[in-house]
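Here you get one chain, nothing else, as structure tokens; it is the form predicted alone.
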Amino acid sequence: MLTLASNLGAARSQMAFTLGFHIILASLGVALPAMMLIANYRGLRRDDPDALLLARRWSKAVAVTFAVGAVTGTVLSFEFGLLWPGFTGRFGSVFGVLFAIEGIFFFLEAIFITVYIFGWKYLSPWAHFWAGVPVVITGLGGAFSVVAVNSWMNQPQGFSPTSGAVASVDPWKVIFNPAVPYEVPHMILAAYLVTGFLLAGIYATGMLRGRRDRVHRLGLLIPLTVACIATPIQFAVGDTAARAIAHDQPIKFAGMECVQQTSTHVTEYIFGRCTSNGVEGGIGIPGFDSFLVGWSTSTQVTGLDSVPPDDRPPANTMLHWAFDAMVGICSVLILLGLWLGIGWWRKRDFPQSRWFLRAVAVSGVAAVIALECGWIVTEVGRQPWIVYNVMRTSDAVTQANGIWITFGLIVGLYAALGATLIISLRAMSRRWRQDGREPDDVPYGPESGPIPGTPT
């Protein structure tokens, strides 16, 4: 029993670490190619060499992040079988089709990334642009496939029987389970938020350091515009998801909001400490939790008291704060988008103040924090189930020894990968600043010579 508890803690910790690391790279893999193509399209349509220069530079960043993400994603796929043999052994035939589809998208994406990067020299302008479109499509397809597996774990269907060996599988019901309509858009929009704000934050930091050339201005404006458009849409999708969770996974919602007893006119608490008696401290809004669930303060909200203690998620401060932080950060980013919109409406340009640039510079880190908080809510909130109301996490974990050792090795490996990624991207950035234009021109790309305003 002690070994099982130790293995469960180690396996969950290792999975949480690897997933938390990989999800950032996965988000870049989904959305960075789109930013690249927007710059490429602008460069071709407006004969804009600066936009083409950005597209070419971002294509190299796409290649680097894709390569590192491939390694971290491969480790995750092995962890499913090594850490959770009870889960894969019983349900591998159910969700395996989604991983097979994801594998197809992955290899297609790798092929078209290669074609796009080499195509700068060997393809005509529009042929090269269209060669990049499948990179975006395959990234979205891969994201759909992986998130659909997680959706199925939250809303399992399409198999029978529910106990014992699985004898019958309906792939369509598995792929298009009830949680897909809100989980998949929520994750894809999160990828565009994280990528857009991170990329804009890099160029905002450069502008704060005096690099005010047009490349930096475009490098900030393109991803920031995409992210600011996506943010209010994400807020609406997240609101829909929260209501769906309150209906389909009421105990998860109770853990997120620390609702101990089933009742109406439930107070919404912003932060505060979650205890067995409810939330202590924080900012309370009477009846607002019930209103959020059913558009009325008289709506009944299911509490943790409706199920035995062993069937409850860890209704602790971390889960409650993760949910509040995710919502709070998204709200602040909407305000940043309004700031950008007002500035553009007044002057047809983004605000030039240092306070605006500082806000953009930190927005990327804030978006990453919101992303991680969202996955904490999704995964911790489902506990103690690995497949909701069907299989417990404790029944799926491996009985093998040495999980803490592999966890330590994984941390070392990922630290090395993360350092390699950061060092590589920083080295590329320094070279671009020193060289100005790319040393090797492309047939339709920017002309040689320094960019006006680039420090020499």
Second form
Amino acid sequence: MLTLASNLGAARSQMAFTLGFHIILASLGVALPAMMLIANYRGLRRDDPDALLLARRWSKAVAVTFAVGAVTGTVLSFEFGLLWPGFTGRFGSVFGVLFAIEGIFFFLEAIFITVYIFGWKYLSPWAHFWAGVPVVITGLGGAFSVVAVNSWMNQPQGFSPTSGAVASVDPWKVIFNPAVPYEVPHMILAAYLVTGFLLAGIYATGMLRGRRDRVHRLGLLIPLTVACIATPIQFAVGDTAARAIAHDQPIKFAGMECVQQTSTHVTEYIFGRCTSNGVEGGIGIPGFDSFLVGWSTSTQVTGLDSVPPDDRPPANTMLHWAFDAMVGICSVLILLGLWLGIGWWRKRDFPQSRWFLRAVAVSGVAAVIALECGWIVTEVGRQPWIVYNVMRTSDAVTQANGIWITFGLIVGLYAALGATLIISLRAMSRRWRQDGREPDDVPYGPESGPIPGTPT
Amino acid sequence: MSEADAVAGVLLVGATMYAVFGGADFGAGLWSLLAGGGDSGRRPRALIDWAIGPVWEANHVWLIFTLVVLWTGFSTAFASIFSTLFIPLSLAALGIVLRGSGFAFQHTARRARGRALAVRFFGLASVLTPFFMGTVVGAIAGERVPVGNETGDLVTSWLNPLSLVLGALFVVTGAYLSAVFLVSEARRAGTPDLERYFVKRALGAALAAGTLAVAGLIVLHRDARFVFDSLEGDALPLVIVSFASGLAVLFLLHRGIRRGARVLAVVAVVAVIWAWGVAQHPYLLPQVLTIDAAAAPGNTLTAVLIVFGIALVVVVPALALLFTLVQRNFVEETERPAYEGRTAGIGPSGG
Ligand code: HDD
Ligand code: HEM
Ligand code: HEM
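Based on the form predicted alone presented above, generate the structure block for the form predicted in complex with its partner chain.
Then the entire complex follows, led off by the chain already shown.
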């Protein structure tokens, strides 16, 4: 029993770690091609060599992050069997169809990304641009398929019976489960937010170091604009998600808001420590939690006391902080967008102050933190269930021993991988800076690169 | 044929594609490792990079595809295999991480030492991953995977003669396929010296694969009677096709005829995989779990077949487009290796 308990702990830690790593690369994989195409389009339409240069550079970054994303994604597929044979063995036939659909999207994505990235030299400019468009679409499709599986874990339906071996499946009900309408858009927006702010942050850092050329300005402006448009939408979608959860997964909501007893006029706490007597510390707003759930302070909110202790999520303080951090970061990012909007409205340009650049420089990291916090809310908040109210995580885990060993290996390997990724992306950008704009960097030019067939 | 059989067929198609494309990819990694450091290894490696750079990503999606069809269509089999064979599959996954990152970073690494390290990782993982996959197939064929959550032996299930021979066979088969492909690639690049270099290696790998295949049959006879007997029965024609095509490739390469060698090499490998599939029928795990018993509910099977149909319609043309662009040199990642004649690099006697 003891080894099993620690096996469960190890398996959850490994799953959380590998997913938390993959999701950053996956976000880049979803949204970076879009940024690249926007720059490409601008470059072609307005005959803007700086924009083309950016598109070309970003496509090189996509090549590296996509490869690492594919590798970490493959590990996740293995983990469905290595860590959770009970889950996949029982429900693989239910949620698997979504992954099969995802397979098509990934295939097309991998193919067209290759054509785009390696086709700069020899494809005609517009044919090359159009080769990139499927990448953006398949990125969205892939995100839909995977996140829909997670939504299904939160709101399982479309199979019967609900205990024992699954005998019949309704794929439509599985695919379009009730959590899809908010989880999928929320994740896709998160991907655009993370990518946009990270990319803009890199150019803001460059400008803070004195590199204020046009390439840097454009490299900041394109992704920042996209991200700032997405942020308020994300706020609205997240708010919808929270209200839906209060209704559909009330115990998760109680865990993240630390509501102990089912009651009305529930106080909303910002941060604070979660105890069995309610929140200690933190800033309390009386009645506001009830108001957020049902637009009225007399709305009843389900508390943790409505289920036995065994059915409550662990680590409520962490859940609560993760949720508050996500909301807080989103709000601050909205303010950043307002700052940009006002600057643009007054001067037709982004604010030139160092404080603005500093804020943009850290916004990417903030968005990544919000992303990870969101997943902690979703996944830890669902515990002890792997499939909400249907299957416990402890019944899903493998009986094979030795997960602490694989977990240790993976942490070591991923640490090296992450470090190498960052180092090589930085080396790439340093190389671009030093080389200036050598012929090879200007796409579509007749002089770009060696002529086919000539030995170099 | 039942719907479950059809999905098992889809599974076999995925496994076949992975064995051919992924296998050749792994083989290229092995050659890259064996090419050695320094100047003599530079040109064959440049050819390998140039040849697989644009396609390696697509080659590996076949693995994901196979895994997903297995867990969707036959969840019980998936769970049983992955829990009992936890060790070799974990090692294969680690190999995939090392390999992918090695490949991704060998071009971005600036310093020679970092690049050499990435190349080394790429090469080593290219050997380890197919080896462990082979041991998994050996465990399944040898009836060492019972149904359930880790009900088989964690160690002896895959650490046994049959698994080890199959592991080695997987590595060598990949090397063989890849050498045959690289002969054609060397022609496309216009480098006759590299063409000769890989002809030699293709012949060597073919002989090794033949030897291991015979060894495999002997162990199979002792260890996995069910599969062996059907290989001698229903699957015999496929086994014969495989041997015949393998011999024909040897003949063609030896005679310096390049036409058709690539196709026949693929036929040899495909035939052996389908022979295995036929030999296992009607079992997914021989004598343990039948295809029908493991199959998902009907709606799921239908959905998998529909998705597969859509995949055929959209993915195959896209793949064809990719390979055509690559073959016509519209899409390339690294520089094509130049022909340096007999004066430098690897001469006919070098390597
Ligand atoms: C850049 C990232 C980001 C930002 C700024 C926000 N979120 Fe979020 N949130 C995510 C990134 C994210 C996520 C990581 O993408 C999650 C995890 C699961 C999901 O679908 O999205 C998530 C999940 C998630 C959940 C749990 C969904 C579930 O369990 O099914 C709720 C209730 C919210 N969010 C609410 C909000 C609110 C009210 C926000 C703003 C005011 C907000 N999020 C901003
Ligand atoms: C991509 C971003 C995701 C992140 C960062 C993430 C994070 C996590 C975390 C933190 C846990 C551990 C829960 C705990 O410790 O209590 C976990 C568990 C798990 N997640 Fe997710 N998750 C993500 C998406 C998904 C998706 C899309 C799926 C399914 C398709 C999924 C399936 C699982 C499974 C099977 C477990 C193990 C069981 C459990 O502890 O709940 N996750 N994940
Ligand atoms: C919210 C969660 C997720 C999103 C949005 C997402 C998205 C992506 C994207 C865009 C890629 C392409 C590679 C890249 O661009 O970096 C990718 C790769 C991959 N992901 Fe994830 N992913 C998520 C979670 C998962 C989970 C839970 C699995 C587990 C099965 C998974 C399996 C894979 C696989 C197998 C690949 C490699 C496909 C290939 O070779 O092209 N992903 N993912």
